[in-house]
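One chain follows as structure tokens, the form predicted on its own.
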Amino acid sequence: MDLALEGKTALVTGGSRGIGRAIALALARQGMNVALAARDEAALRSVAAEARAAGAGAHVHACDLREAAEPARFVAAAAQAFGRIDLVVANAGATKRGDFFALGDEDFADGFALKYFAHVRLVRAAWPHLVRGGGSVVHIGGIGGKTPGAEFTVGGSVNAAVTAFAKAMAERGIHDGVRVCVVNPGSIATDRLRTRIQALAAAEGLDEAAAAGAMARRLGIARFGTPEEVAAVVLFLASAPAAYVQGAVLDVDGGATRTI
């Protein structure tokens, strides 16, 4: 199948490590340049080397998001150095879990910050250029925002806003030829799931391999995702196959979220 995404430039937040580094690798090795934001430089250096091995062209834009000026010089910096933007994965974020009345309202300003004000000014930046080229955005959720719990209600509240952000955009998207999705993964093997499951493993006297598996049977799940199966998922959601698919919410939970 030709995903038509070969010579194509893709801005990845969050993409040192983790989902975002599973998704600028997969958009690579279809042939697309991509530009890379985060905070560690080396890191975003590492997957940028790994991008150019896989014969696409890399930049790495070392940044705090949530400074309101950073999202916009991204923008710059990734069409000076190639010319077009053709996607935004709106990748980075992480919100802070735990018992709402121990949380403040810096966390929750902390947990906005970075994963929907600097995306909002990122796609107001980038929107320009995708209108030129007909490009798309991708934001990646969380299922927390469809199905929230008390432990999450920083980042279920965020991952809601995202969605609802989304399909304002992607009304904006059918006028001016931009399509715009979320993706929501569940529970994903990265370093942010270990650090969970070592505290329940602390918690319950287990091992990890045991609390691992006690927490995927509380979820309901066979098993933890991947990163890169949620990459595959945001690959065809850029791809020419997915041309008629507009502000689609779609789901990478292993079965995790069962309402409608």
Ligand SMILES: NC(=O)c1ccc[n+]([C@@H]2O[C@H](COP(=O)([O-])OP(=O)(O)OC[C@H]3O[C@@H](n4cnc5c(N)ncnc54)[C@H](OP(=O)(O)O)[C@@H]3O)[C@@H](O)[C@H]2O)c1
The other form holds:
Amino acid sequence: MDLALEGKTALVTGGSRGIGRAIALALARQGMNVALAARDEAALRSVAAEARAAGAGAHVHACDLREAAEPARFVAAAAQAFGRIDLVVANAGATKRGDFFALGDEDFADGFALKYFAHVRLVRAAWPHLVRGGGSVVHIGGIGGKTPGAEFTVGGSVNAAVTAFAKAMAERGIHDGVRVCVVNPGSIATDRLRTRIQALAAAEGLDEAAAAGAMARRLGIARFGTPEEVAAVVLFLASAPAAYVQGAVLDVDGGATRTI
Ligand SMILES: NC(=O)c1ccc[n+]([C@@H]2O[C@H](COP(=O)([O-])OP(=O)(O)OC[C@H]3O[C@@H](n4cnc5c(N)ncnc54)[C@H](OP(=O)(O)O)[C@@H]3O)[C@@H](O)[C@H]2O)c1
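Having seen the form predicted on its own, could you now give me the structure of the form predicted in complex with this ligand?
The complete assembly is shown below, putting the previous chain first.
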């Protein structure tokens, strides 16, 4: 299957580790140039080196995407580096979990700053480039946006808002020739999940492996997913064979979401 990605350019936020890193490397292996944004410049440089080893061009932009001007700066730097932008993967996100009454306005504002406003600002800045080349956007949401939980009030709200924004821009994209989709990871084995497993292990006096098993059972899934399994779906959505997929919201969650 020809994915028709070679020689094109992708922006990946949160491309320094976890799901974003896996997405960036999957795109690089298809011959896409990748522009990566996150705060940790050394981690970004290390992923960029891996992308270059796969034969791709790579550009890094170390920044805090919660700062209002950064998404547009990232877009401008990537456009200057590669001369075109064909794909935006809005992935960076970090929302605080916990009991609602232990969370303050600042926790909600922080979650929205990175995973809602940065996504909006990124799409606003990149849109003219995407229109020019008939490109696409993939937002990385999360299944908590469809199935909210009491321990995940910030994340559930942010992911639902990102999905609403993506669906609205998908309508705009029908006319502008830009596809916009959402991928909802379930429980994916990244640093963020490991922190949750360690917290469960500490709370229940289990070792890490036992806590991981207990968490998977409680979630009703056979196992945790891998960042590469999320990346494979992003790769498809970005590709030519997905040309008629517009506004789709895809769960990559091992079956955790039981509802339609
Ligand atoms: N893992 C899961 O099970 C899961 C489930 C559902 C949804 N998701 C979603 O998938 C996405 C990626 O998750 P992940 O598990 O791969 O997370 P992760 O391993 O914690 O990686 C997060 C990435 O975002 C970057 N980032 C964090 N804060 C930033 C900031 N203020 N400015 C710029 N970059 C920032 C991080 O780099 P720096 O820290 O260096 O900035 C890192 O590259 C997130 O949107 C998350 O909500 C994940």
